[in-house]
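Let's start with one chain on its own, the form predicted alone, as structure tokens.
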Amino acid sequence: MYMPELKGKIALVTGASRGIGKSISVALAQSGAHVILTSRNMDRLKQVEGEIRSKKGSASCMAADMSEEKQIETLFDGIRKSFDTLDILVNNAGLGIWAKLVDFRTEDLDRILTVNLRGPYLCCKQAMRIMVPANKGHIINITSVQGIRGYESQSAYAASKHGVMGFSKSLAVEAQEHNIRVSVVLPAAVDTEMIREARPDLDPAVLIRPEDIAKSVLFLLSLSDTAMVDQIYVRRMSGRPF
């Protein structure tokens, strides 16, 4: 596994929980980082905590729930307050509703619109805030494939996974004047809850790890100044190349 320098960092990773915010908050942890661990379960985010402790790692709890806007905020406030500083922001968290879009309920594309959009879109907001008077910091957006291609009854989740890559691309212009870079990771398959939910017709043993997505963004964290990567697609190996 690569292995970036990351001692004395503050990292925050949205959607920590499980799964692949799981993965990606104890290989930062494992690498030196102090992580800052986000989502709605407060129990869960103690276990994985009490995990990242177990092996010698640093890491803390701060519940919120990307739908709303004052819970992101008080996030924010609170990484200033106890931290002063924010050198990684981790975007992770996601929501997958899945149906036919003739049969897809409105208050349902509002829902993966508010967690996967809106959400990462105001916590790259309160990051920049933090990052440019800094200059410096990396923002990585964990996507999907569906952020470049699209799958049957998943229009919704598609909509929300190209936002957040239109939304990246942009904002990695405005802030590479500040010195901070702004990556994506887009995964396919990925063995977690809600894979299995979408695509149950997928043998979990062809699944890609979550292991797999945070090498990816240990990967990023290890460039040197002058390197940068935008976006990493990672697919199955089972899956159609390209």
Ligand SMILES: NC(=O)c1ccc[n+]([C@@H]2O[C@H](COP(=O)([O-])OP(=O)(O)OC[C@H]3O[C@@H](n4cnc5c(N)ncnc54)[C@H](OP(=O)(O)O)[C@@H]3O)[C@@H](O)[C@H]2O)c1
Contents of the next structure:
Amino acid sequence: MYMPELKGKIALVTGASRGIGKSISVALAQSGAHVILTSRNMDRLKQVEGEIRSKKGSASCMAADMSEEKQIETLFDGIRKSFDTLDILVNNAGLGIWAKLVDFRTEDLDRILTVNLRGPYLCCKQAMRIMVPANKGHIINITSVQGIRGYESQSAYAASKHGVMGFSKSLAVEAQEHNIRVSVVLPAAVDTEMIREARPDLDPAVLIRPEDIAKSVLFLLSLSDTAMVDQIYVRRMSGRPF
Ligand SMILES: NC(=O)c1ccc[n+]([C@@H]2O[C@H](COP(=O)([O-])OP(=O)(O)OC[C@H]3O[C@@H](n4cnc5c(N)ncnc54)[C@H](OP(=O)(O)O)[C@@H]3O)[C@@H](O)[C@H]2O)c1
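The form predicted in complex with the ligand is what I want next, because the block you gave corresponds to the form predicted alone; please supply it.
Whole complex next, starting from this chain.
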């Protein structure tokens, strides 16, 4: 009953090759959207595309490295050429590097900020250039509980996710007059390759499922024209409330 009807909509999901991005892509396709899958790994993207098609969904792949502005521009040029529109952008691609601030290598700080903060910023800029003239669109940025809190050995990651929260708030104000929505989803620990590396101490049985984040995205897209949810924070059931 609360599933969004996305037939005829064009959605771009970054980091679609695995984990949360893959799950969001499958869910969007099952709701009727054509999903453009992007990441650096074309082989894995093709596998996700195959999975979507086997369930009668619609998807296509375009490889891009989120740390390369030129590749982001080429990705959006391709979207303009092939589809001439973009209804939904999910900025999900990201990476984690874990070490105490005092030991953190400057090149790793640069890498994490480039992919996790500059990447979605540049994708939003490109998406707005398509969405503003169309006077419609929904941008959903996947940040993290680390966008509002800080944990040991995660200072650079937390800085990148706080940064995404910050620019999303400004962009939401700029976008509103153009009928464009900007929302953020803040997951706690989700069962993916990233968290298995970052938190090997956590029992996989207590982790959030990637499908729960996909459901949050579908919920944001299912609201009526007069309702808006700015952010969804998804915590582990076994975590601390509020
Ligand atoms: N898992 C968690 O507990 C958790 C919690 C809160 C927030 N998040 C956030 O959720 C998002 C997805 O995380 P995940 O757990 O699904 O991670 P994951 O399994 O490691 O997947 C990361 C995705 O990002 C892509 N990616 C990484 N670097 C890229 C680059 N330079 N250019 C293009 N794509 C790149 C990867 O694709 P390729 O390797 O194919 O390029 C992959 O598809 C991230 O932004 C993460 O920070 C995760």
